[in-house]
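Taking the form predicted alone, here's one chain by itself in structure tokens.
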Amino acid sequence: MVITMGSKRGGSFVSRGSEFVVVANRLPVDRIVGEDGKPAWRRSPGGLVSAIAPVMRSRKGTWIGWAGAPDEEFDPFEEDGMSLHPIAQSAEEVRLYYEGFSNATLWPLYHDVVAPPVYDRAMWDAYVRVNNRFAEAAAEVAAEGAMVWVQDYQLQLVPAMLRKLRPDLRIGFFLHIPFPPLELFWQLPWRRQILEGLLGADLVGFQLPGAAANFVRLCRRLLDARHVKQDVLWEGRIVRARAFPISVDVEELNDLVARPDVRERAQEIRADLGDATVLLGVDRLDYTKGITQRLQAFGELFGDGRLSPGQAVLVQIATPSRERVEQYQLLREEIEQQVGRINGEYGEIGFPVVHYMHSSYDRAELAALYLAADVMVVTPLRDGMNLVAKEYVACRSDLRGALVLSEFAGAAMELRRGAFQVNPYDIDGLKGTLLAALEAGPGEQARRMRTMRRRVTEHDVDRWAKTFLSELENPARPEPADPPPVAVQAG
């Protein structure tokens, strides 16, 4: 499909084409160097792209996003059957809008202020400017009455900006990270603008019911907006706040773990690690992921004599993330020093107790690691969902393995009956939970894994996308309010 760019006439947009538009910070493709040495595009891994790509094709959709390179402009193009509309960003905008307001202000604030947020007016100005650019692009490419689905915390102003330009559109927004309670959100100098931005949508989706409730409560307290249960009445419209827990592409993962090369790779990993019980952590290098607490607890188990070298080993994958941000640079140094200290104190020649890799791995290698791991350790201090936990469960059709899962991950609500749940701030509790998972027998593993797999299989990422879009397509009907009390006349 050729994207027909719109133009402004008399303040309104005309000449529109796409019936379904996704607006996300990044395009669903990564720029690579092809075999011929020329630049090329490859579809990005991940469940979101897998879930939305079929909808894009069937609905003549367009995906709007940044191509990942600052100070470069690209014309709209097609890739993997999708029409893609790149948004340009300068290096300064990447620094202020993305690394700055999105990830130095909103990210820590929305994750329970695990790190102190930075409140900077220049960052806010860049956030407004870039959000407006995304909104204008969506207004240009969307067909009359089209459905527009805006993704995540980087673009919270887009719904209201887009509604002002194109009131004919059906606009949905989904927040992939937690949404904070009133007491934390109140810190934000631009709190009102963010809420009003989100209220431009017809449907605002969150990972958990508690996040949707936080949003409604804030609308009432901060904007004095009326609401009926989870429906906020705003500017003559009904804005629905609902929970849609995101999931993983179970079919893709089943196909991966069935491949002979993936199974052979899993056996190689086990052979390389010897007879030790294998614990696995797979995280972005981020201060919300609880990596330092995990390492501390694991190291202390050796110090206490409850584990010995060669008995258990932790493989920790820390995918590079936001490497130009100072807090992330300091975190990497801290973790690497911690790993070195643990291995120096408790490791033996040929038997390090922690194998630490600061690098990215493709989906096949991750699937092999999931198959090789006896215990998956997912211990974030705060997480919107955490799909690694669900990926591990989806890969274990053999009903083996154990999942240690933080109570503060969104996935904890869905997997509570099968996971070994833990408070990652409680180091002694974390140590005990790790040992319990290590000591679980095959029968207990199978019982727990079967329960978790049923949930993940029945609620995969395809169901998540279809549920959200079905809700967005249906006209808003306010939930019934409690009936008023009946007046009783005396006498």
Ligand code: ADQ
Given for the second form:
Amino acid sequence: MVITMGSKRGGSFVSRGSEFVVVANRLPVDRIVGEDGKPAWRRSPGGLVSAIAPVMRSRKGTWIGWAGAPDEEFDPFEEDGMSLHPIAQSAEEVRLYYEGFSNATLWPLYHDVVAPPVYDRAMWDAYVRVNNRFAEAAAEVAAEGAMVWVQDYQLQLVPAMLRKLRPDLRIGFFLHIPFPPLELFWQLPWRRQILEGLLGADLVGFQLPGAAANFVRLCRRLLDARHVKQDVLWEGRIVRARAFPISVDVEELNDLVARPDVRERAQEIRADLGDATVLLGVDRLDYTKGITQRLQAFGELFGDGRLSPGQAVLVQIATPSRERVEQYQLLREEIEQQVGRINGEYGEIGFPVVHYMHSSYDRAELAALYLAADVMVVTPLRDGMNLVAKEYVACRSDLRGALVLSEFAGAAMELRRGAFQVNPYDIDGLKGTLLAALEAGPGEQARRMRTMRRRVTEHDVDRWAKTFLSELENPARPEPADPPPVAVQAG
Ligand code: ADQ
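What I would like now is the form predicted together with the named molecule, since the data block earlier showed the form predicted alone; can you produce it?
Entire complex below, previous chain first.
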């Protein structure tokens, strides 16, 4: 879907009366060059967009977000029944708010400090400024009593800022990444402001119940807030903290893997890799994803003589990500050196041990890769959910393949029984688990896959969005406190 861009901000398309507003760092469209050579927009792939698009259409929705181009301003425009409201950001703001506070402070802090977070006051100031801009835009477009759904860690101050401007709105917030325990969150110099920002919402959603519990505990310890179970009492309101594990668009993936061209492509990939058993990793190139641990374990299996070249091969796809943040540049160098070392040491002519691709693929190519893989390897050191694990399961209607899954991925809560679970810090354990997954026979694969598919197909992304929104729509009812324990008669 391609739409020609608006020229200059004139406000002509601003929809002031949206019953439903999504506020996210990015708009659900990417800027491309259209067939006529002119700049245009194309809808971004991804579950979040397809889950929310139907709600947007049925409720006259507006999506507020950054267009991805620094120092550029765009008019609001329409796409596919959605009103899109671009927010401008200067190059300096992108550096301080997005690359800085969002991705060099919050991202590592919320992922178990697997990299050291940067605490920088200029970054914080930019975070406040940009959050305020998003809040003002939402206040401008939302109809009286509208529902506003704020997404993710880049915008944690928006709920309180928006409530101040528009107390009539129902405000929901969903955090896509983990929410850290008190012992880590306490480091943040602006911890109180972030918590108060989130408490502006009526409903704060997390991936897992443990994250919601971390949030409630922090509200009590840091702000002295009273709570009944997961309902926090704040400024005369009830703020509900709940878990809503996100999922994938199962229907889209089912349609993709049923396409003859996708099946042919999967066979082609397999043929190109010879007779080797195929392991696959698909990640954004990020230090939370445990790519170096995965490579180390896989390489050592060849060093130990437990695998030989031509017998197994790892295809590692790493999507370029946050390339201007220093830690990401260093990680890329480290991974590329590691791949070179492993192939140099263990590969043979015609039989490399690792195929490494630093690029992005379309959904059909990804589906073909999932179909071609005997073992999917998902080994994050910490991950809010991890959609790749669920996408793999959703694609394997043939009940073949095995999933190696880190205990530190949110997805492990739902896929525990079918996956080969692993602690990615334990390299020997990881090696053993990779071998166990490689050796699983068709019967074991089918049994495990069936269990995982039941969960993923019943809990798809559509259900996730509907569950969140219906909880947000319903007025808060305090959770009943536990009944007093029943006295047991001695007897
Ligand atoms: P991410 O950290 O980006 O998401 P993930 O959940 O795995 O991680 O989602 C990645 C998405 O990008 C998947 O849909 C995947 O198919 C796609 N992708 C990965 N590599 C690709 C490539 N080379 N080409 C094209 N597409 C590629 C954050 C949190 C997660 C949480 C999600 C959703 O960090 O924990 O699951 O949000 O809430």
